[in-house]
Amino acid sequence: MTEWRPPFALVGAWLGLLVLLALTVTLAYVPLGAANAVVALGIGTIKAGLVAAIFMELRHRSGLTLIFAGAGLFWLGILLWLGSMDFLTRT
């Protein structure tokens, strides 16, 4: 019987998204003023590109599935943008 062991990235990635989670958990009773929203926007751009880059295995793609990728992100920004034009623009 082999004993099954995870791939050291997958657990680094996982203490690395468990460090990430305390930061932002300890940024909510910092009071740093407008910057609060810029360093957890920050904190949330790391977390997301780990897990693309370490569980969704972008890192070993080729170019072509991260243009395909980055255009994903690209949509969804501009979803992102036109969704809270709705609310960045009532009176």
Contents of the next structure:
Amino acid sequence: MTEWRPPFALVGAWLGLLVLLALTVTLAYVPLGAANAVVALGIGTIKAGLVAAIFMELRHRSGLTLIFAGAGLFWLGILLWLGSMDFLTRT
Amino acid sequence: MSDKNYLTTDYTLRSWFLTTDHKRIAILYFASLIFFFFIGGAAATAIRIELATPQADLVSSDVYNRLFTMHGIIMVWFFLIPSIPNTLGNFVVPLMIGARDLAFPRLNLMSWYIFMLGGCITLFAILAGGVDTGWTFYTPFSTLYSNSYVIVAAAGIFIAGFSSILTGLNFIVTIHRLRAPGLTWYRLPLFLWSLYATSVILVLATPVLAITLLLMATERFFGVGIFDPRIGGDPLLFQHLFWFYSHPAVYIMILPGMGVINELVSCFSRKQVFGYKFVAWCSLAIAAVGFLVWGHHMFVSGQSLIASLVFSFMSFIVAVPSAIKVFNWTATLHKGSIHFDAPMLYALAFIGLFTIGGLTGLFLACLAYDVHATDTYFVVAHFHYIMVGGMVTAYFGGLHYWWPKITGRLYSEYWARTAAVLIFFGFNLTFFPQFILGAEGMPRRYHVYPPEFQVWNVLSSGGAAILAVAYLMPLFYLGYSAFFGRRAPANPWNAPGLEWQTSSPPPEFNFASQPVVTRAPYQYNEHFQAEPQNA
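Now that you have shown the form predicted alone, what about the form predicted in complex with its partner chain?
Time for the whole complex; same chain goes first.
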């Protein structure tokens, strides 16, 4: 038997993601009106941050790696922003 | 001097197919791309023969649909996108930065295998069952009506995409980490700036194409409502995702071409590139703004007017850095000591053809004109001027420029110049009439047309015949030179770049000792003012 145990940070992040998932599902059934989407997106952002920082280990990386990771996120944002702008302004 | 170079270190097939030498991998890519180029070219030939008459004389409508799809898919994904980065880039990037190899040599070899796997799968789909969706795979045609080979072809492209991503990653890391001492960012050759910008696009955009093709397959096989509005999908989503990759893909094609032109214009004018920093940053600006303009492919798709206005505006913006480059090349030529060697003829052809392609792009960026010109031959002519007149011409220019370095042999200047002039003439005769056809309203992707369009089509097909001969010529004189040409000196063009400081062809590990860079690029001072030696 090996004595290896998963690092606390990984387990913690995993548990955190599960809690956030439960929160997302629960809040989806709470009638918050327009705030439902905002809350869901907010929780989604926290989840993505956890994955990036802990699982992708970006918290230990150099500035250059962070710039490239950020660039990916930025371009994804552009895709979503301009793509949704079309959808939201269609007549 | 030892005769050992990267070509003569080992002659076995194993040494080629398991090599991790960037130069040999470049040759593997080169051979593969010639193969794909001639398959795509054969389809183009059949298309132009069919269009020489207004009736359907040669092929049925179904076969015609398969032909132009095959032409588009092969040329875009298996020739234009990998051509300059994977052949010329692979060969010269480590040489230009004074490195022994790329940062990840085995990943580089894997990229080639992945590329070939994707290419073979796509080719199988095209030849076995045929794909008739056009290279864009627009839904709902691709998800509801076309045969299942469309998914096989998409799978091949999906796989080939990984090759692009890995190559881009390799270049980015190499340029960041393996530059020779003294080679600061502002001392980098502009070809490397352009390849760096291209690599950023490859890494950021290609995953979106992969996801799009995966979603297409998911909808087709499992009926998940992604694009089909009857089951809850968005009919425009496919086009948004597809063009988010495919418009930047145009810059994947043209940016490396621009990079090659910087090298050629500077070398054969014996002058420093005018406005080096502007040209360098314009590459990055084009890469960045190129991500904001995909909606100009969708002006008549039903997207909102507000979105169309934003995309139209951004399309004009992206023309600015492109125009800066053209102005800087002409300023570099000004008062230069110009030598009309074959690479320079290609460079001059590029500047002319790219300018026409770019300016007609502005026509299409105008909402009102685009509505008239969408899906006509005007669009076909425009993008061929950019992608073939621009990129392929630059590729040929770069190939001739670095040929002595790659093979260690000199080619026949006479035949090379003749081919360059014929390509320029044949290209214009092929595609300029298509602007007129498009303006008069001839739609693309039709194999029968009203007789009044025939005269322009005959001109275009005649030009295509000249172009085909001109594209075949280098196969013969470069092929001949590779085996029987005069031995090339280390620096036949008398150029100051690092790649010319080692022997031709280079030794296996490029440089006998680590070069150190002490000056800015393109310093054609008195030391490098002598004539090129190939003339």
